[in-house]
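For reference, the chain that follows is the form predicted alone, supplied as structure tokens.
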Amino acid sequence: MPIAPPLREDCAALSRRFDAAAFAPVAGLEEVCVRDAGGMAAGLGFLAARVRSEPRLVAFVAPRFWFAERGRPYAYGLRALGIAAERLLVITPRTEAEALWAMEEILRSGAASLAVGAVESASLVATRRLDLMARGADAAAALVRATPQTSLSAARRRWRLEPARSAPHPFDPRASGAPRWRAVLERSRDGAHGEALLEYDDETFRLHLVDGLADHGLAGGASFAA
């Protein structure tokens, strides 16, 4: 399996012309591409702490042998991102071709706020049904990506997530405090690029954009609801 580059080797390439709207959930489908197991975790942390509050499921789909090789997402850490266990909806089919189906009809069935599947492989117009099925619902869908993508794709937006190191403990110098995720936005419809550094406050359960990152093109201090 190819790995990505490193985020940092291509962030300078790109415009810094988006704010914190740009990370708000839409309804629709979009693509996080990460590096590896790590980033994985990265990623879905990203999705979770976007998710809109309303009591709707949120599910993920997965084919089988990618919960043999990374294991189950852990409740009680997606708990500490606002997503209670009982909203959890775990799917797992037998191969990718299944996850898709999975998720179209998640969404069909209105029941999930957000869909999110681990899926390597998916055409043009597999992203596009997703992406009909998502607004139809006014749920977001994403697919969670290990593998550099090069095929067309009806995805609103593409995001290339890792870990960053966590903010300072206000208590404990040696302990970890908020999560931090470094996001790049390679491509979205309304034509905006940009990378910022997010930190997610579980007090208000909502993402920050850190301060520090001016020349990046995003103000400092910048929320939004998850």
Contents of the next structure:
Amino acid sequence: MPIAPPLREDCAALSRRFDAAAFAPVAGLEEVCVRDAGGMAAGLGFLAARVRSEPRLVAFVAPRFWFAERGRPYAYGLRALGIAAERLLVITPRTEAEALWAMEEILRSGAASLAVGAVESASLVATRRLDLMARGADAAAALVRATPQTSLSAARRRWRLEPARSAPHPFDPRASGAPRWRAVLERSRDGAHGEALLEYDDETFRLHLVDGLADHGLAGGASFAA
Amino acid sequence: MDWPITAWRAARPSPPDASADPTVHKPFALVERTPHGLILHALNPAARALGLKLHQSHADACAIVPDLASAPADPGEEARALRRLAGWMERYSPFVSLDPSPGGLEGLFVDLTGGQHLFGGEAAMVRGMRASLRRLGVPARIGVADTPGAAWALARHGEAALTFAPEGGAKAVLAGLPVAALRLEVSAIQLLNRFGLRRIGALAALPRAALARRFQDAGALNVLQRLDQALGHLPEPLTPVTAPTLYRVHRVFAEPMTSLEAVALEAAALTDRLALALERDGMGARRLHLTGFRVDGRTTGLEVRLAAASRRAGHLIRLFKDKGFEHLDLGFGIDGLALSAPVTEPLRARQTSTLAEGDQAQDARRDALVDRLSARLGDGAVLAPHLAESWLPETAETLGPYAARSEAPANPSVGPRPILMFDPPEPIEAVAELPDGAPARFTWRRAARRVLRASGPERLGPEWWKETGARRPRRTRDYYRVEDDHGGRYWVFREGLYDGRDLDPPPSWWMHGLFP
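How about the form predicted in complex with the partner chain, since we already have the form predicted alone?
Every chain and every other molecule in the complex is listed next, the one we just looked at coming first.
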């Protein structure tokens, strides 16, 4: 009976393309593209899940109508992602120029570890400035967008996030289990790209790759700290 | 003098030449509509010279002076104009108050104490004040004395338009003035005149006990009180237009400034001085107000608020820059600039410990950030969750100004909550397998969704002990956490129960939030 080829090579080959390190939060600017309301929740959840637990602020920058249309950040919900209510700051500028200015200020001040902005059109220069300031303050910045992006951007990574069906709850098969998202890394500076199914564990505040071997993903045990 | 007419003229575009101004050479009156018909509210000198009197009926006046020009009076605008002028007069003193005596709405009290040397002495200061007012088209009479009462008397009944009472010499100066200069009521003046007491000197010479006996009613107290106030035996508290602040720096310029860059430079210099004054007393500013005094007699202002008290000049001036000096309306230029800190609080030098040092630095960075964002975007744009003791999700946590957030602890025992909440909730059409069960299908934003998994309900009762002001009573809600076949996770609730008691109107379904 032939012995199955060692899996290690597959994993190694795969990890060159797309490994767990790709999910690790970086200091710098990322873009998250979403399609609909559910995608927006998934995108914000993905961003919030990767914030380190520290006292620095988590800031959301979007016009007031955006929050009315897509929902406002809710601190009790973000608490399940490890973000305490006193860390939350919500900025409602009137124009996109003001939003970009506010994001720059937040990052420049060094008081925030994550600044999320709903800015649909940002120039290459604006994104480069955001990236520089985020790196200078050792913080993460993210632009969340609902429209497909074609313009140039200095973002380090571009993600596409969609919610995915969750596994059944271990104690109640009719209820949904831990949140799962399908994350597509569309572009990144270091050339990595790929797709993965992620699951968030709200007890350990960690993201897991849930793709099984059959999907040529990493083994379920590979996880990284968020 | 003749403030209503001055205000009336100031509210209109000035005529091309002085001869076309109806208020200058020809008799002119402002009339007021009362239950007894039109009466004269204000007169110009020409009208007074022809024998017209205040509160005369308009018909009588027209009979005496057929070519009397008149216009309707606007008391509200007069009061507003006086208040504006009071604001402008703050260039001379932080303590300016409106004359509170009845019918006194044409006077301002300016407390000159301690500020004279800044303007080259009291006499030079008051002359400059009068000249500035004349340039604004305000014919002012100014009396300078130790007490507000004496100053009032001199301004109205002094021989010259500018009268000084020597320090401590109020009694001698007032002696020759008519008793009307004591701010008395008309009935009291008539009574005094009937006794032959026409001058203040005669009144002051009488024994007080006898005087008090003669005026048995409240009028007596008033006469004595006014006399004592004018002579400085009784204190007279005045209410300033703007509460005087302890921390106020100002600067007057020889030439009006019209460029914003120059104003920004001067504001920076003032900020340095204010910061020094604050540091001397160990205080920090929570609010700053920059006032520019315009040459046309108005003021223009810029205010910034701070999330935490601060006295770092660099930070303070940066807030003004972020707010934008372009919001100052310089008009034809400003010739004075004042910076005050109306709200201050003690700023303790913090002792840094090795353990908490990082936290404090973070707090300072956070407060500075919030200040800068609110200065540019406004207080209403910098928000933070306000937690409150409530079971209803939308009142348990509201978004409000960051500066006003409470430090209430989060409720530890709430169930699963969405990360994005729709406030107010959005109506959905839902079909449930059982009337009081979780929905099996629902339509939200015109898209039909099939529910694969659901958990719940979490039942939240209405908070009947709170006044809501809603038209219909709030109803019990059953919240379900549902997941559709595309993986979207939603927080929906049914308002109302199918228990037979609460069916009118029938229970309705709502979308309240999204889970990640």
